[in-house]
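Taking the form predicted alone, here's one chain by itself in structure tokens.
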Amino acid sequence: MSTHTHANGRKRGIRGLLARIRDSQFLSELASNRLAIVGLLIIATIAGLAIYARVFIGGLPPLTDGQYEAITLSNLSGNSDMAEAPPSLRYPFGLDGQARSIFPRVMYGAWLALKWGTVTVGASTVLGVGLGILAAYYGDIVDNVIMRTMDVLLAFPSLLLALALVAIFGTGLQNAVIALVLVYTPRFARVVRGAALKVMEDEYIDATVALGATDFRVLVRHVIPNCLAPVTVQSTLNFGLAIIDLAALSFLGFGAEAGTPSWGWMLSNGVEYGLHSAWWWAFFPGLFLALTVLGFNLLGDGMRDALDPRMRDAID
């Protein structure tokens, strides 16, 4: 009897969730935005390729030592020109200078871009939300210390500051991610602080405090949930920015190590060695990078407009 009742309760909960999703004004507004849907489809496609590459390609020789389907310089009939073979039916994106098929490397580059982009945006979101909430809730000295520090970081161009931090931490994708987390945190802190100040003007916050609620309960149960809309939009927009900044650091030699199937490193390699004679080295990584960033920008703009058109002034 209890099992049957539990099953019925779970079904009602699922139906209620589906009903809320169906009646959601945000989702209906987002679904009516064609550009946002295009962006979502682009992201879904890139994510699908990334997962496929991680499951079926990750760790295979084509990503490291130039072997793919037993293709090496020694078994290409002695023709070294095949090391830079143009796109064909067998190799859709062509081969690079080490006889590596560019197609699986570009797909695995999608996995690296989404993986490290997620880490960068996730960490900067957590830090920014925490600092912004503390600054708004406690005010006075706490607010001044936190926000003046954020203002100092915001005073520098993001990529220039990231390069300076990477120069301090050392090269490598992990250090590049740490640098970008510090660069992006002030953006989230500023957005969240503004949203939290508006939330705390509501009377129910004063009533909750008057009833004896702790600061932690007020922040976690009431303030943060009402600040999620601008944070979600900012995270989506920053995702594309994180991917292109990571690629830029790798392009300049401060991110991915040589040979890593990172879009930025492949672009750098293509521009340096194959721009004039082997255009496909840089074209396909650059194309996937541009499409991915475009997808996140279109989705972020659509989410911003669906949540509140007035967010244009609050979110950069």
Second form
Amino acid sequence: MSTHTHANGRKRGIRGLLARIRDSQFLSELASNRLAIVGLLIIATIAGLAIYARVFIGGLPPLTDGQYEAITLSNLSGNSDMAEAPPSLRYPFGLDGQARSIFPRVMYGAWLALKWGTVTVGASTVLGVGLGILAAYYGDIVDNVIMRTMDVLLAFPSLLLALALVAIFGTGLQNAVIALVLVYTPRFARVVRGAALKVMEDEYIDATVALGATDFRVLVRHVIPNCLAPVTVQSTLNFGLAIIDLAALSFLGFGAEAGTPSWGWMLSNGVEYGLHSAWWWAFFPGLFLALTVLGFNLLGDGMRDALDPRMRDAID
Amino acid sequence: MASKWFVVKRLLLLVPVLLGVATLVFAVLHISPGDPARVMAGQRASQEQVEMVRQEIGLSDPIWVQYGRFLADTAQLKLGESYVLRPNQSVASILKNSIPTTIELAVYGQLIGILLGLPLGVISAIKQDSITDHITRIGALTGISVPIFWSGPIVIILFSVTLGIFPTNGRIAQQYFLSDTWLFFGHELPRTGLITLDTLLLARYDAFVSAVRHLVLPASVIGFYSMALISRMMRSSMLEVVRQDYIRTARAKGQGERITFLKHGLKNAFIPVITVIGIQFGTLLGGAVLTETVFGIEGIGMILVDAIDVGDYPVVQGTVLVFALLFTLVNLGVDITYSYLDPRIQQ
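Switching from the form predicted alone: structure of the form predicted in complex with the partner chain?
Up next: the whole complex, starting with the chain shown before.
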């Protein structure tokens, strides 16, 4: 095809993309939602901190051991009890009991949360889209086999299924991520299946098939692109949940290794050892965790409201 | 009758789900990297001893024989014995002690959530886009964003460590029970296992007060989360219903706003909210894992975490099975209730 026109007659390429963004009902409605913009700003700030931490703090003493801070501290005061100093100008979030400054650790935790959150949600989106599309397009046995398997996975509360899977695979951050991918995949499969079934009711799909397009072409060029909006909304809504569940697994001791500057582990350390003496151990990592999740929930909520009502039904 | 068929169909659909759950639970023992025979025999056991244990518990049989036996045993609630966490105690008895603990916590939490969430959602919908509405909505969004393992520690630090109003650990003050025997002041407990009920039945009001004081913080933390979810759902459901034709009809025939809202609006808006409350109850059971860990309460959640930690597979299997079963049954109950309230769902 040399005409460079899309099925619905719009231009392709970057200029076409920009034009589509400008015309998009979805985006303009989203932009007028103040809460969604607040969510976007929160996410952008956290992402900025995360990238800063990755570039400038990665591998530095606050993340690995407390030697560096301990030396600076003893130079300052000669007092070793300072290893768990409360928040101060020099250490805005205090020290963590092993003379590590909590502030850079919390920032680095943002990097870990966003990185593993992206991996988890990304992988389950891809898996879910694949399975959901197959189920919707082929129907019958394929549909039943895929969706009944998803039903079994959905028969557990999410954190519990993750725990059962961690018990199977063994503990550790990577296994926790794999477990969560399996936990989240069914949610995407269900949304995509619902959206794809709606798309396939449209006549242009019949027309494309009648023109002799292969299954693959129909799915990749027409069905999947038209399911992307609800999938994006579902990803955003689940991003916050995935970050919480990952942190929860680390909190329970089945995710990030002890000592890692992940929010979940820092929280568990704070609850286990600092509850009665050092409130700042648990407070700051949890605050950032909650803020990040709030950002994704605000944005996701706004996105859902901006979505075409026909597609909104596909999302629970 | 159509509704009977719906219940039967819904029950039949349970079979594949439960079979799938059982298979997954079976997999916990047989795919996991640890060697159960080695764990049972102990680290210092010789290779022969380990093999003997393996023979004894049937781990050397072909996998489908083991699978069949597992299904048969599970169906009869023979869940095996704990071998690390509480050696030689049956998994069933461990569960019997801990299930009521988890349920009690979830029920109180859910009650708080319903009692606060429903009115907030309704007010928010009636006064759409008012300041009250905005505050409720932002509060609700914050509520579902705050993980229980952060709000928990914060209320402990505030109300327990700093102000000293509520205790933090366990279900009741130490003086009121003697560890596992559950001998209460020399009486055998009238055991429902729900400690607030048991203490009342024994007319030990001091113990009852202690139990309630222990429940306040964890139940409130759960309740806050659940309130947020319920008020959101109630609000959007109410707004949806208000746009329906029958509401316009009610107004057109001159019915007052209050009655229109309460009689026609509220009643219909409530239907989808019941689903959320049911699903929410399942999520609360899952969240028990976290709440119980934070507040040191020995329910099934805490037992599961400990069992995974030490590799006590029969206990892991038993707790996961119970969780999935409770979750599925709650969902079943919700579906059936829903089908009676809204017969359209049966088609």
